[in-house]
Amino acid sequence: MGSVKVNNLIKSFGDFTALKNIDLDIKEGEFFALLGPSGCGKTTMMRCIAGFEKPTSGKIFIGDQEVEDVPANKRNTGMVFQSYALFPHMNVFENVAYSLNIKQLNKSNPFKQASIYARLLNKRLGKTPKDIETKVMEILKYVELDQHAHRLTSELSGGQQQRVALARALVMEPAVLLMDEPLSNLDQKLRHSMRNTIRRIQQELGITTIFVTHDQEEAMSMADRVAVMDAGNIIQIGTPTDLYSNPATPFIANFVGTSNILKGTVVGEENGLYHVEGEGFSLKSTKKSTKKEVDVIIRPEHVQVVASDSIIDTADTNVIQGTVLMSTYLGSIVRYDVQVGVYQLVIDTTYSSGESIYEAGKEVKLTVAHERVLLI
């Protein structure tokens, strides 16, 4: 069983509490991301699950087994580190086979152990058993490295090294795969490619995967569910769509994607529309609010920019007056910075070839549908 449960987990380092009463329930076969800024506790959480850190209090279950007293090498987890942690003096095959050799070593009698030690020290002193060779080559083929089996890892590209680290973790057939910022050392194009590779392998194998990252694009594009962390707490857990469409706090709205956040006051409700006013704006929203003072969240892509003399039907749409501060052409979109009262809003509009772009100083109208205005 590859499910993972965490109950009331606390981890302290002296007077500093890195994890505060964490509860998690990760399903078997799920791709689960821990997302948050540096220092939020996500890597500490993973190290506790892996057995590299001992929790101050709380319980961790892998499958039905509580693992508090189970050492890291007995927890049936595979770990891919940020630095990959490959052996530079070994080739690809030897790196991936290493953990299998160690597993065999731990189960062998002293006579057989001697031959395994010899093989590990110098491959000329012993032949790799057929079962290990077959298993390693199968996993290398799976990560598309079977043609590089006898190359030193120092001769490989960053993406290839990352796949070696992944193969080394997978060859042990762990119940849970743990990945700690594995793509952070790669360039943007390679990160995109490796995201697809990791997701494909995870889906094909059906292995429970916990992925630590500070990159919201990685988490949103790969994970079935995401836990957003901050200052040792889990702020919200949900699917990428849930987190983006219904952020629980302004922190999540700003961390998961980009948001315009305005301070407003709910001044009334009529026909299911909540009327919110703030400095320089008046808006209506379909989102119910139980609070009077609210944070108004508007995503940049949910706003349209039109000429100031445009006539707009306001039955389903909010209209705000603003002044363009800057326009930036980004190919498929134009990004506008627009002054609205005391707020500087960021707006992303789809660009079609030949369209005019509003220049700085231009008075414009901004339109946003009532259902696109979130109240938190």
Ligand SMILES: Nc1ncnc2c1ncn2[C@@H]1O[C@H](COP(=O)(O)OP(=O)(O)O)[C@@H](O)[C@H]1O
Contents of the next structure:
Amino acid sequence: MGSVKVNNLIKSFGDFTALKNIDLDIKEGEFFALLGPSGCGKTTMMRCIAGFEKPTSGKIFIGDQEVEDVPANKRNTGMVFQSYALFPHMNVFENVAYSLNIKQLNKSNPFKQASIYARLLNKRLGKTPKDIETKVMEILKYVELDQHAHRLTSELSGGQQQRVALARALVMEPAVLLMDEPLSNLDQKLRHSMRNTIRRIQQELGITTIFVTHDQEEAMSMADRVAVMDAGNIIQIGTPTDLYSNPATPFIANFVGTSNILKGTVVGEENGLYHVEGEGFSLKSTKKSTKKEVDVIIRPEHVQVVASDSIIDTADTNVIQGTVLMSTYLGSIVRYDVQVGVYQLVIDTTYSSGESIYEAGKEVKLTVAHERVLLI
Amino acid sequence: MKKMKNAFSGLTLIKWLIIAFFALFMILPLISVFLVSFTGEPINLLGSLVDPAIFSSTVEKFQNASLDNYKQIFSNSGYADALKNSLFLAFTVTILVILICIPLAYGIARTKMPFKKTISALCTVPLIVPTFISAYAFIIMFGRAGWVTQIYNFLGGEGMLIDPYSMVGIVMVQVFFFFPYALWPLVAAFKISDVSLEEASQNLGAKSWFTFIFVTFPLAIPGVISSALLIFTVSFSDFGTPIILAPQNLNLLVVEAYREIAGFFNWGGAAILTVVMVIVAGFFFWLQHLFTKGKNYGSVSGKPKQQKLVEHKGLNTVLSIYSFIIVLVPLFAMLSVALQSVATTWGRSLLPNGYTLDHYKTIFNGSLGNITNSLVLATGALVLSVIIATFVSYFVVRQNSSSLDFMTSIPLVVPGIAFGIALIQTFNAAPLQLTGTAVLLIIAYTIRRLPYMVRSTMGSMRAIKQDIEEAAVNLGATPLTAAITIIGPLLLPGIAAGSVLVFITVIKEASVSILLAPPEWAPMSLAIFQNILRGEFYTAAAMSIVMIVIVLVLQYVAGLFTRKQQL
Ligand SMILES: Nc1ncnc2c1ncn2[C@@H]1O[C@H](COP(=O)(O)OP(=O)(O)O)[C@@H](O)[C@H]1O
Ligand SMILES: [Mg+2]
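Show the form predicted in complex with the named molecule, please, the one above being the form predicted on its own.
What follows is the whole complex; the chain from before opens it.
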């Protein structure tokens, strides 16, 4: 097991810089997600750590070791490829046993090596040693594939192939587990159950894991910490709740969950409350802002919708007038599109049966706690 | 220090070994032969590197270098005739093949002519037979005592219908045995040319023949030209037919070069002829490459449209009869060889005078060695090709090694006889005296047939995704181990297909065998050649049949392989 540190990493392909000065500090046993839109450099980052790309400059540490001169096959990183990259000519058992066989090969004398090569090339040419077999079956049982050990991987479902890939990476007890969009080839339902499986395994084994995804929900629900990337830069690193409640930029606010973003100007401060005004609204916020021109960010679920004649205590709450444009019933929540000044806000309210839903055209009041108004 | 170690990791070392192999056994001989064409005397470049005495004599030879040989080729001498005749032969064969193939290809591609399957199957016959056997078969048919000649005389003709020992004879053999090389590209060209254009033409009221000449055919022209260039190179480089059929007074480059080296040990003469051959063949190969580059006939418009096949009864019958005539000539030629191999004696009559298996007995008593030699040599070439081709396709596909890609294409351009001459003259003396050894023979076969093997393995290599290999490395395997345990097994189908091709073509190979094989390693092809020269036609025929049977069996086995892979 090990920590992963990345210092001032730059990776260029010709004129194009895919990674611009990346710093990461991933703790031992941490589940760390790299989140960002497609093309932002996540795979490149991963491949630098695994040793398949040579950084243009910068340093990478796995554990305490600086790995520049360590070739990919000696880095002891377990990679789960987006396409799984299972060996098509080997069955499930042989796929998983591969790294153990190689480990044995690397510490054998030439004579023994020949026999290991023979059995890797054709299983009839030699028997897998007991210790390897035990270990493989153990891990297969762990991912619930022991029944399928002697199937060809092409005969398995997507979810099963995914678990073979995972088992194959785990069996070598890597210092760090690297997963590149592992769930993107699965259907919606499987994706949810695999999320749980991966998270459970990671927790039980306590293995340092770097998980690449472009799906914010995946990153936010699984990871201990998330690094949000855009165009070769890391924009913010934090726990999911951190990112959600204190996004560093409007980009992140938008990327980690839906946000209402309004342009505003800070007009004054009074008792720790900042006054912001913009086209058609005036709000107070407990969040400190050093800038004058700010982005005001309000999460859909932090707004309540009440009848326009309601009386509201404004001690720690903002009240805004608006007109319902549309209301959508989504089961446990109701989503409103509400016109406020020049902005259309999205608002999610929890719904319990029997409550009335405000129809389109209805005048309503919106309430937002002062502390829920973010200024960036 | 660490960087150094990296640069010489297992795979890199192999890459350099392969490059060294090509440099030593292909580039160096071609350069040597080019230099000899100026010096007129054999030079020993390798020797010059290790021995000061050889070095100084080489320097001396260079001081005496002249353009005499080149003057000869441009003046009115035997060499100039040879070049002219060779070009004339290739040109004539090309025109005839294209003319013959157009109706045949049209019939196969676009009509419902009767017996289409049978005709297509028979079109593969010529590809099985090495040309020196085809040439010999023509003697059995058209020679003074041949059965065709007998029929011709019976019908009132005088002398021979065609003299096989003449330019006409050579042209005939090449046309009937090379046409399949042009046929299949032409069939493909006719299949894909845009049917909607033709339909438009017919909707406008155009007659069918008008549509064919002005719409269908022009659309197939790129295919026609590229096939024509291919036939030209094949005919120009062919050694088997001319060496059997060319009369004393007919100069052809390949024959002339062979005589210079095998008869007179005239190094300068052989060298200049070799250089000319390589330049001409290279030029036409380049033209063909230029022509096909960027054109992927199969995928011009995505999916080929379902075409309506012509159902015109009259046209189809005529096409079918015509096609049968074309494909029956090679078939009859082979049947003639088969008959001769079991004949007690056969001459001046339609059929043999009696039948016997004695000739086969003679072979199995006296010439079993030739058969095993062929098999051993072909196996050697196969093993070497598999190893080299596997790594070459790895380097080309994974590391974009264009130098290796280029080097493995060179043998396609160099005529066998030219390559043989280059090898003989380069490895004739110490420090690497290999001329007359089986090793050089195997190396020659390997290099000559490597392009087929590389093509086959490269296709499989492209199908293996890069991340599968990276997965192996990620799991701890060195790139070399990954290549052996993952890439190797996945390449197997490509390797198997390529191997059979190499094995077959090596067994059929004439030029290199005849030039390079030492007596104790004489393969079947050399034995047949010598038997024909000595007039032992019956044993030559029996040996030919044995060779053809071996080839057929191998092709059948290869067929099984590929079918199994497709399941
Ligand atoms: N080998 C390469 N050569 C050139 N450009 C590359 C290469 N690999 C990746 N890139 C470029 O780097 C950028 C980041 O790619 P990647 O890391 O795959 O993004 P992500 O995984 O986040 O979708 C992309 O613009 C891609 O085109
Ligand atoms: Mg990616």
